[in-house]
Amino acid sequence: MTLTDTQATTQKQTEYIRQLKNTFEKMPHDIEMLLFTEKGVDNIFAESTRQVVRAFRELTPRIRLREYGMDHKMAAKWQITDAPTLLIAPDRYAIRWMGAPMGEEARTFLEALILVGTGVSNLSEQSRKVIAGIDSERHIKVFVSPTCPYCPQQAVNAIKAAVERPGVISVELIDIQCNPELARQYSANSVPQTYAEEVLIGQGAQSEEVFALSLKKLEPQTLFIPDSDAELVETDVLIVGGGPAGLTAGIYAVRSGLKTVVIERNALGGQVATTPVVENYPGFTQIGGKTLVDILATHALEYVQIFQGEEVVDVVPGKPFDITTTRRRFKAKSILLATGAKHKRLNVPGESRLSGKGVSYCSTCDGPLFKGRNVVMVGGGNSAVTEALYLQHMGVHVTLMHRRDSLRAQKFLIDQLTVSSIPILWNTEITEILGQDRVEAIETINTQTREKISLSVDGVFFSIGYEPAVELAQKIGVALTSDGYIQKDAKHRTNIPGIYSAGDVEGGYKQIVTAAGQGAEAAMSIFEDVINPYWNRSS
């Protein structure tokens, strides 16, 4: 007798809370929570925080929720400006919620509940070291929001590093729906955003030992070489990329009996955990790409090590591979490169400047905080029309940009921007950004009669296609076609033995599916190379 679906999913999520109940039992220390709200006041921020809370203690008693009005002195002891403010173990650890953890964000306080009640803040060895060298305090302030997908692994930094070094560094999550003045007085317009002293020290999720460098420099760190002794990982494939291709990859390849791990610097899913909807997935009608990755992930973690949150910074041939990350060594006997497509950007003056400052290209991410303003929609392909679909169902005033006179999109796309009665500027190209800390405006000319045109707008989001990641394949000299994609034959095998590509690295159709595809194929040719090397068949 099998279960259905239902039964397995109830089974599932019967089996982790038992789990869960269990981790809050064996822990040392009871968590006291102090909610600080406008007492008459109806929030739902305030109230969805009393759900969340209400919903952990039906599980562990160890926790204890303590409310008071914004008049109570214990406001003023705790020096509280805001409400809802929530205080996480305030006796013990520097740690603040401005906001409520919804959505995406309840995977923080998860963690956080686990950290504070454990005591331990589980950094990797290499990132305690950089936390042990800060000499000053720390007052750090992520700016997150419940839609972003991105947001839990920065907001875990911070409040790991808070659990390191209690007294030393506090931590403010600042939710941008809920806190948009101060937001826009932070020019947060992109999520997460990160300050330490009033400082921006990153913009986007950052690595653990990133995050804990630009603490300790007070300046945002795109690199951190870990030391030489690190720990060394032996497996058969190493899969560089946890998008579509290298999550199938990683199924297929462990199947067939090699051991495999996946690397992957950001959040899992790659451009589909930022994909409002998917309504061309088989066996999806329509589903949230956040809600398809975690069906991906979770299928592929019962076959494969994950390792997220790391940076292959080296890659030293041999046989095997000896590869570096921002964590550890590895050694592999085959390179899966999975690492995808990154946005294009037009390149325009203003917009690196103002990017994360209304200059966007994640609307899952960043559009709750353009509620009731004016923006456009950059791009005239089937991303760009679902985005601007997406904010206009936000209730973002949303306007679509195209520079020629037809849209790419899909005529299902197409006909449903037509109902929505989204306005189009056709022809029409930005050749500059304008505003002072933030977006104010846009210059634009009309690609037909060259006219020049002024925009007021509040945000610009980018939907222009996607350009190949191949930094790390050039590095490790991975030959290139023409138009900048990995070379590789019909096996997926690129001109050095052993390394492999597969996915929108490649280029072709950038769907899921074909890109998942690609990993089933990569990951088949990599066990038949395992057996039967084919550079060492004589021709």
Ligand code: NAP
Contents of the next structure:
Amino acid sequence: MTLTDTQATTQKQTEYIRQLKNTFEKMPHDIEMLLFTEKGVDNIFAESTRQVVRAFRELTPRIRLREYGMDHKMAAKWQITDAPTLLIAPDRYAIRWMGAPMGEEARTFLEALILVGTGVSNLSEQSRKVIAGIDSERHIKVFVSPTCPYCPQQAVNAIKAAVERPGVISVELIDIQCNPELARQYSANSVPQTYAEEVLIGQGAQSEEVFALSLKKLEPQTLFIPDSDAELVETDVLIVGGGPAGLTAGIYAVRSGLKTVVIERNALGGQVATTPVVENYPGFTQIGGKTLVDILATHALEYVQIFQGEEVVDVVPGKPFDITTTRRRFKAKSILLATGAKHKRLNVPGESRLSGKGVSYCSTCDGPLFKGRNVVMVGGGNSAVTEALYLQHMGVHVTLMHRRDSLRAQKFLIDQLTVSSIPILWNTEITEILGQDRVEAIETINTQTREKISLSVDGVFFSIGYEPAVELAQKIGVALTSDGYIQKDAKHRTNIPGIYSAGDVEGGYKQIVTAAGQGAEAAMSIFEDVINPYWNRSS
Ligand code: NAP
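Please supply the coordinates for the form predicted in complex with the ligand, as a counterpart to the form predicted on its own shown previously.
Whole complex next, starting from this chain.
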């Protein structure tokens, strides 16, 4: 008898819940939580927090929740300033959640429960050494939003640090939707954004080791090189990048018998993780980008080991290749570069200074903070139109700004845009973004009439395309095309024997389905070459 898909899914969920219950049962510590709410005030965030905690309490009696009003003496004792605030295991750790653990943040919440329940930080050996060297108190604030797929990584970094050094490191996770004033005070218009001792130490998600170093030095770091005695992992294929190309390649490579790992420095899924809605991936008439990524990642995890939050920092050619990440070393027979693409920047004055302070490249992450406010979405392609529609749906007053008089987006999206009645500024380019601590206005020019107009706005969202993420490829010596993409043959082989590419980093149509297809092709090509290396063939 074979299982239907629904039966198989239910069986997996039951097994997952059983494992979770088991984990909670074995935890050496009970978890006490204190929730502070405004008495008599209906608050969606407080209610969501109660519901999430209740859901976990159904799994284990080891979790206890006590709730107090802001006027209770406990609120004064714990110096609670905003409601709702949730304290997690306050008898042992200084972890406070300002807002509700909803959406993406539910993942963070689960990790937090396991970390405080076990009392083990789970930091890597490399990070622990750095955190051990911190010699004075660190109070961390991480601004997050429930729609931000990058946030859990950074929030968990901070919680791990607090569990590792209680008494020295304290953490506040601040949901920007619930605390818009506080976010404004810190000009945190982009998430995740991390402060320690009131100093900005990270914009965006950092690998755990880079976060630890930034926390120690109290300034944002970009690189971490592990000690030479870091753990060594041997593998056949090392895939750099956990987007649709990398994850699909992982499935195919393992299924053909190759030992394979995927390394992803950021959130899994690449650009898809922040795409509000996908309507052209076969099998799904309409699906949220993050949901599609979760399905894809769950599928990939059935086969391939994924090292997430780790960044490849060095590759030494050889047979095998010697690869160093921020956490460990790998020896791999072949490498697949599926590093994808990164947001293009316009590079106008004010853009970089106000990045994260009203300038944004991610509407799903930062959109919630602009509810009821005026923003422009720059671009005329599929992404700009999809994201403008998403922002409008969230209650943001969005205007689309395009440099020409026609859009390059697909007709289906243009039709939706027409129905939405989102205003469009045609033939318009931004020349400067103005504002002291946050975006206040933009200077624009009409490309036809050369007329210059200033507009008051609270935010500028850019969706002007992507450029290939080729830094690693360039560092290794992989040849690029004149357009800056990885140069490869029909088998996805680069100029360096044993190094392959797949997905948006190769250029082409840049669709999710094509990236997945390229990943599958590259994995099969690697399999053929490992069995019968083309560089050893006589013809
Ligand atoms: P895109 O298709 O390359 O469009 C970029 C847009 O930004 C264009 O309208 C372009 O204007 C404008 N632009 C570029 N540089 C600019 C500048 N310096 N100043 C002002 N405007 C500028 O990028 P995308 O929309 O991000 O899409 C990237 C790829 O992903 C595409 O292949 C797209 O099809 C795919 N995608 C697919 C879907 C989907 O199928 N559902 C969704 C999202 C993205 P011009 O038109 O004047 O060049």
